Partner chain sequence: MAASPQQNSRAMNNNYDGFGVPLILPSWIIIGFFLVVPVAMMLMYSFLTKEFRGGVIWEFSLAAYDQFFFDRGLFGDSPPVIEWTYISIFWRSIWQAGVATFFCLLIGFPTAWFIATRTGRNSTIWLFLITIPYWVNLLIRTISMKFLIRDNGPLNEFLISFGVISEPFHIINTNLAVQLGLFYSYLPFMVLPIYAAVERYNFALSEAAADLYASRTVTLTKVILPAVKPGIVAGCILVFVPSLGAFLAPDLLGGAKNFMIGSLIEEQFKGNAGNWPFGAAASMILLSLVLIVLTLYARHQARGQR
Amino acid sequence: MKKLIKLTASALALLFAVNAANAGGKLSIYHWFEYIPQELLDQFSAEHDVEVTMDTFDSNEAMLASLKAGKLGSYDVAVPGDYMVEIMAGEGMLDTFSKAELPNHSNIMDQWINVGFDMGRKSSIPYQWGSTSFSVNRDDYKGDINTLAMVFDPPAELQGKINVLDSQGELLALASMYLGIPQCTTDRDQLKALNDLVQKAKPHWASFGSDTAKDVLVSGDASVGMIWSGFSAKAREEGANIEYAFPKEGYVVWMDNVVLLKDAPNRENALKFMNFLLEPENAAAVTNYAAYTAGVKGTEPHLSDTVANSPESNPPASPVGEFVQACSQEVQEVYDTIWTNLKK
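How about the structure of this chain only, in the form predicted on its own?
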């Protein structure tokens, strides 16, 4: 009888341990910096009894390089941009899920379901979308700003006072728009012209800074700053007298996405987190914090007036923004060479 009691106690202890593991656990996130409110992470952690840890990156390319260098299998979810989702899928770095595993899948806006980089949303969910252009300090410059010449061939009074994002895909996309050539062109003369343009513009740039893109505009250290739309809105809220440009040659639009990574150590909690972010109130909390736009139905009642009405969130009908394209391996190697030489 005593032996039976001991076995039963051991079985109960094992059962409790299994239940505790199922009820709680961990979640490891690889995310952009300053892009999700801590309160939302705390809410998820409390609701699901999950310990959340998060590391940050400052560009799609940095995130990809880190995962390829051995971090894949360390994180459960990451937040790449549209073209990077396609690249990661091609590299075999993403897991897939069924709609049954994500009950809030139906909350995704129709226009963000059948996207070229993840048709039907089988590896990713929409996080936030916005644009990449530049903002200009109106105390320093009064003229027309709606041209990419402000970055690539700036007027004399702005030379040496420009910050550009440390983001290969977006910077070279904008440079291609300025030249009027296709993204990912295979034409050698056009690729040479692209290289010549950015090398000629480089002396006019004071810095390459993504994580400081907002701060240098607020402090006045930069008069022109290539920047993401939400960061621009936040810089203005913090006192910068800036205007966000929608240049006539075009600008970048993007959709950041939460992806389920291959070999995620906490796959079940990753799916819980993705489902949590598809709740309209939670998606709106990210929008109110980051000042971008969600790809989730039903967020409007939860949005602040400031975010809903910001100039950055309400672009003109023309020009139309373009997504960054994922280039062929041959062209990407040329882009990498251009970028390496540019950063020297």
The other form holds:
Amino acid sequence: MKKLIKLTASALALLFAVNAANAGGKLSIYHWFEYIPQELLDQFSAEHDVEVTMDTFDSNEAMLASLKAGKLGSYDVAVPGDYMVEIMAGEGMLDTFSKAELPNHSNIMDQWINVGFDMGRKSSIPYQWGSTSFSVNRDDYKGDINTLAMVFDPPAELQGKINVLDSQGELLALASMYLGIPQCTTDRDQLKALNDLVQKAKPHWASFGSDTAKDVLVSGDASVGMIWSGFSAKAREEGANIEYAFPKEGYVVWMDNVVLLKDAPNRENALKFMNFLLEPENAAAVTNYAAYTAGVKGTEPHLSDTVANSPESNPPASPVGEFVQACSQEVQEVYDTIWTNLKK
Amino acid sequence: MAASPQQNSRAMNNNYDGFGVPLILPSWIIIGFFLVVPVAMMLMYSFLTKEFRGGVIWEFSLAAYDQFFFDRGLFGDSPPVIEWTYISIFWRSIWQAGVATFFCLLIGFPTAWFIATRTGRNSTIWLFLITIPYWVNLLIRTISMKFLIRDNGPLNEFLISFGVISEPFHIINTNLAVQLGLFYSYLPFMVLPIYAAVERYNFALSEAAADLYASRTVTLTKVILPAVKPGIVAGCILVFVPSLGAFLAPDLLGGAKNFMIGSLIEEQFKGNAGNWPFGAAASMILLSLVLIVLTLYARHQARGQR
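Following the display of the form predicted on its own, present the structure of the form predicted together with its partner chain.
Below is the entire complex, every chain and molecule, led by the chain shown above.
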């Protein structure tokens, strides 16, 4: 019995020792996979004496589903994309902060403050932004690539050598741009045309894949690959002779944002972390890692040359990209039917 | 699950040492907690109203089953006709799983026979060799398969360099690739139960059949196969059922162009659709199908033994 008491006492002591080691408490992050360098987390942990834990997700929808299924209240911050910030706000999943609580709020670039999904940045800060378009293997195709026809009505030599992202929102947004119809249209003829377009294009597509999007371009399995800008830059670095297109009909722009979750168990640390990410050199560290673009002022001196000069991160003045919109339930149900029809 | 009480009561009385109930409690708790509760929840959710972007509203609804069986057009307001979409997705999965099972049996049976007829340590070594690849994660194995069969991968380069074919044999992103992937993933589940059955087989029976002038074919079909049938059936079930719900091989090798049952259900929870009741309903229909097949088989077996 004595032994047991001794053991319990030492276990308790150990427990307190661990707690004492992180006087600043904890921080629980819900993040995309492969999107933040570990050194940056370690640095935050050391600077603020906080124990950092992180879980990852692979799509906005998967994150929403997990938070809905009872995870809200166990994470402090999450990193949803633009339209998902709006959806989460609508679901009442976000907390708000004042500018006084976030000293670095003024570091946010002016163009990213009054964004449609969070006017004035009251519950989110920019993380990284980039675009979704496609890349073409220049050994396989020499012509003009800046048109969405490369994906939806491809020239004969590229048919059957195309990978598209397995991502309904981005694919249907690009398809809408190709047709020149608004996103989330409620017009029945336009929705039918959208359905017909993807049905007609599908036989030309070899595969649907998001996490494989980079590999199929590097290996040469695909000559055309719908892809995110940073992923394309990485594929290029890995030796693929590809060019990223900025199609004349338009392309998708997205921005990932760090949001303060409702019922965050460590609200103070969440704000410290967000403030930390708004430091130009820390934002630049993420950019150097992920090859996208930060939404923070003053990152330029800290960027690596390859990232700063990458063609993927420097879109032309026109055409401009568009955010994916969150559709109403009525339209989303039609989109779901189109998607199921496409993959049945 | 429960055998008839008359048959077992005597055996139970003889072995009962007063600790039966406490000892059996853990398995009841595990079965209750990990099997009955989740299935009951799934059944309940399949009859609830969907909430937009995931979640449920606590109102009774048959909408999920209606969606499965009736097609109301792109906008959901045309007169209902029979919905073939989901039936064809189920049929595709059953077909793929069936083909994979067939080839597992075709290759697995002779393999198991070969291993079981080796003597002493040799059979242990062969068994060991069969299981070695399965110490590697399924995802890694499926990706390796993808590298092997791609258009400019080693398989095609080998065949071309030896002049067997002149153009790359296009396998990747086809149904064949999916079947190949399933076959490779689940082959040991066929080999091991058949091996166990063949090992118990009394080879004197084959000799007896030969002495009675049975041809080799007759010996195989009338003597050997009936004796090792339980192993074959167990192997087929062990390969077919996980193949039915597989999503790694269809996604990575088949190019995710068409839904399989597994990816269809996943999409209802993780995709834009967020239709939890429909995902639950599709799972219930799949579960019912599997249970019906297994029950029919069990009945057939029972009748055969009587």
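In this text, the rigid core denotes the largest set of C-alpha atoms whose superposition between the two forms falls within 1.5 Å. Numbering follows the first chain given and starts at 1. Keep in mind the model is a prediction, meaning the values are calculated, not measured.
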Verify the C-alpha shift of residue 71 between these two forms: is it 2 Å or more after superposing the core?
yes
